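Have a look below at one chain only, the form predicted on its own, in structure tokens format.
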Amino acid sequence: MSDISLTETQVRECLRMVNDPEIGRSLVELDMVRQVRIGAGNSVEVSVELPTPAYPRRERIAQSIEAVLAARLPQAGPLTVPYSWKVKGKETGGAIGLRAKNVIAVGSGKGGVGKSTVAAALAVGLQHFGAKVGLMDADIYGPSVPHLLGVNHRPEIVEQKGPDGQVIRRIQPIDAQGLKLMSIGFLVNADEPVIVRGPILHRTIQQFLQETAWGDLDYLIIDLPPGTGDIALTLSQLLGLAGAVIVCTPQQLALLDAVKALNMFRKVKIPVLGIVENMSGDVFGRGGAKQKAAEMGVPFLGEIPMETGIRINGDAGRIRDAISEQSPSGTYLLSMCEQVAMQIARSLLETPSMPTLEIL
């Protein structure tokens, strides 16, 4: 090792040449470098702050830093890269009292494509990585979240003090191993139909968002009803969403409806984070959603195979087991979560303008 001394300034200059492998821009430009320390023997410690705990294959960052230091500063000693993370977001729910950094809608063009299963897996997966997550079931006519998570409690009403000291009543979301849940399914019997008209539907969604004591969340996942109804419009009027995830199966009929859903989100000014291909495999084929995503100019968020364990775990109220690393489906579901989180992180690098909602 060289006896030439090494300075923090030299290291930081080199870090300007290290691009984040996911976003493709300099770590310094992205403000991901928190601290640089030079130790004995010119050892280097670079503390990196990730934009999400679901950052995929973070070791690539250390490998890139090491390669640049070796080429530019041969006197540099051993490198260590401790990681931390901080989720950033648009936090557009403040106007209605919602303290969620990123609100993500999960929708589909038609029913039967596994939308609710994907929404639940996304919420559980992001929590698995370490984020604070809520899951709101906006599928008023067919709530599935209580069953998928294996909970059937009734939410309680709690009293909180508002900014002016007055007492405000809030719905306490159900706590499912740290995941906060709200669904109309907690308020009615499992075999009881929900019969409501549009204005009541709008009020229910508003109540779930505004009058539920969600607390501070990194991500709030909203499971939408299938099709192109008006709940997406309601959401777009209440707050600015981080984006929407579209779920479809690979066959052509489902893809046609997925395109309608995609265009609906665009119509109401909700960014489309991408498309997930669910039930991929021999029965429905494979690759149709990936091809359609390319045609429509939106990201492909991954495929989830037609795997018996997902169905068994969902039916048993143990969707958490489907995302475990021991599960055959776990790799696919966790990868999907990583891609969704990274799409949000990328979008936050742009300066969004709040568009005026056109009247439909």
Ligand SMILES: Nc1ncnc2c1ncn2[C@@H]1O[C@H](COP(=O)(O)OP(=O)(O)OP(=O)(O)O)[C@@H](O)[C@H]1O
Second form
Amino acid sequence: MSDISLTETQVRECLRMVNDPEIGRSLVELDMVRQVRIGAGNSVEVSVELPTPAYPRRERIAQSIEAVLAARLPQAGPLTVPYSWKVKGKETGGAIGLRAKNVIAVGSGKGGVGKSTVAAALAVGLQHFGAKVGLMDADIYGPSVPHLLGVNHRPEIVEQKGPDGQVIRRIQPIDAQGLKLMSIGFLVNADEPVIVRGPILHRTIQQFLQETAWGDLDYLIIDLPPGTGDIALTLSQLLGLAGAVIVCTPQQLALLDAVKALNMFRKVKIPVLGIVENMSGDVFGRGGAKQKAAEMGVPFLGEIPMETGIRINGDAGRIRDAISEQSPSGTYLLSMCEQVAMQIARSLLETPSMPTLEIL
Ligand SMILES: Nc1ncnc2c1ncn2[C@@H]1O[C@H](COP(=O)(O)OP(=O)(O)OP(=O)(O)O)[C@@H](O)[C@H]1O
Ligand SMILES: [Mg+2]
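Since the structure above is the form predicted on its own, I would like to see how the form predicted together with this ligand looks, so please show that one next.
Full assembly next; the chain just shown is listed first.
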């Protein structure tokens, strides 16, 4: 406590010197300071708004504020830092009526590396932190979302009022404990092969984006099929994605495929958020993706160990159980979610929104 007075302006001035520990820019520049209040005994309350609820170790922000206040304004009393969050995004879905702040595609250059598992984990994990999330299965020939989440109902068609009062028919996404899901798997019988040709494929993806009643979402995660960039191209023609997450396994071959995936996303003008190494562990080695990410100049978004629990939970439709903080894989999966969310927050500062490609 001190007799020397303290003003809000002085504190705000100090906050210009406090850098966000994750993004490396000042809290003021990032527009993260909501309110500054000086109370009895020069106590200070700084309300901070985070760009995502999946902000890792947020207490470091309070520590940084504390350090700067101690050095610059010794008369300052005890500090409290209440946190709130608001997801920011490019919000480029407007043209097709999609109200998702960030659309994230999960892909790879190779099949079977765990794209669907990672996409589902990302969706469930971001929801666990509190975000509003949707998960869309863009794998029309081999849908996995119903299986991983253990749900298989037929979606209902709902009628909504459009802006001019006209009636619009929309597909109601399947609600899995608040997570919104859409997959071709909900629309066809599991044992029937899906036969869809190119133009219809494009149309189906467009319908899933445009005619699903997603509502307002912070994040829409899209699970891409293996192989070529057809679907990625379709997506980038329809909206500006926040970016793509590339999944790869530690084997050399799969890593070369990561380069392929990277080039594919670049070609269709989808920014790459980074690489996740899945199934890392003794059998396949470890750490290859981190090195590769550095070589390719893209962020490394974390590693997920090879773990029987992930496979068993996924196969049993309980991928949610793999995310819990109690499960051994949970911490890795949640950390990956944080890295993806933070990478989006960083990339929003760097790049002006990517223009939507003309539909070919
Ligand atoms: N970290 C992991 N540990 C153990 N098993 C895993 C892990 N990640 C994925 N799997 C298992 O590997 C198999 C393939 O995973 P998944 O279906 O997610 O891959 P994919 O890349 O989506 O495949 P596709 O190319 O066919 O779409 C599944 O049986 C899944 O449970
Ligand atoms: Mg898959």
